[in-house]
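A single chain, nothing else alongside it, follows as structure tokens in the form predicted alone.
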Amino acid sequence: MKLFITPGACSLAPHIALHELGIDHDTVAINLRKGEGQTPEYLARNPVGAVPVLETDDGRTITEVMAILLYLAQRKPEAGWIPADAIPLYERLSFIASELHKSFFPLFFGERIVSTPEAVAELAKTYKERLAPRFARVSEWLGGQDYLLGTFGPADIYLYVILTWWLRGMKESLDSWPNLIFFVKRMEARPGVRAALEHENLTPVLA
């Protein structure tokens, strides 16, 4: 398999999953800021020019974090990542994708939405406030559990990557949600997480 990534981006999630599942793979780094996602060759893989893209051994091309995570989970059913009652898993993955992941675009690229520094700052303030109750929601899901569904799986990987953006990218705190702090530390103790971070030349955010 071949996974197209941008270090530290959402493609880190399937990268971690590949390591956690022990699936042989290669990675290709795409520098989106330098326009490498807009070449004709790359746009043929993903017309929106984004990562991740997974090219499978049987010739499929899969985009979107959630789809790739579920595909990899299906490839390794013995890992138990898709429970018999999969609705809670889909709920959590959908929430992370729509309510958390997409909330970061205005934080990272506010200048593409509004035109003045003051408006960019106000937009960032609004979206940080918007994220607070959503972080509270996933903190409630965790409760006293180690992972979102009690056992480790794809939703935990996706959530971890989003939380690294808050901590590393935004330089914000998770002090209001101790469950999330413990969760990040627990994730960063996992060998698969460590392996993917090292490959992308990243350090743990709560080391």
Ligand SMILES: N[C@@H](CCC(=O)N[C@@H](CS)C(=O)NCC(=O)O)C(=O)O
Second form
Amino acid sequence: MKLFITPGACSLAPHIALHELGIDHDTVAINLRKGEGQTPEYLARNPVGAVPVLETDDGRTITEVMAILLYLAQRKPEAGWIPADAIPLYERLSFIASELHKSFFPLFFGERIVSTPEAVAELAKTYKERLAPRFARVSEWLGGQDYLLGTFGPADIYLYVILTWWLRGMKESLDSWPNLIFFVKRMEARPGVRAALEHENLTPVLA
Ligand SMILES: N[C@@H](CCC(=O)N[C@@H](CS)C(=O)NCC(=O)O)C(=O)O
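Having seen the form predicted alone, please provide the structure of the form predicted together with this ligand.
Every component of the complex follows; first up is the chain already shown.
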């Protein structure tokens, strides 16, 4: 199968999943800054021009991080990534997608929303403050566990990618949430995470 990625973007999550699950794949790099997400060919895959997109060997085109993670998990049931009671998994994935992931658009692209540097800074301040109780929520979910649901799975991968944006992209710290610091280090010790990072020419942020 073929995964369309932009190095370091949310597409890193399904990319890590492919490595962790040992699924054969190719990646195609899309340079969003150069407009490669807006070509007619790419828009035919995803009309909103976003990564990730997964093209499967049997001809399916799947968009959305959460859907791709769950699709990959279903392809390898032996990995046990979808528990019998999947509701906590969906709860965490949904929280990461809507409350965490989408909070970064105003942080990375504030100038697309408001026009003055002061307004961009104010927007960033507001969104960073909004993220704090949301990081506290995932930190509580982790508690003393290694992973969000106790055992490693798709929600951990998605959370890890978002936390790299906070640490590397925003140059912010996780000092208020020690569970999250341990979590990032734990994730970066995993060979599948390392392999995907290396493939995207990225280094671990904390390990
Ligand atoms: N809801 C989408 C969001 C995807 C998304 O935000 N992708 C970003 C990179 S992390 C992107 O491609 N942005 C390009 C754009 O919005 O033009 C998903 O879960 O896949």
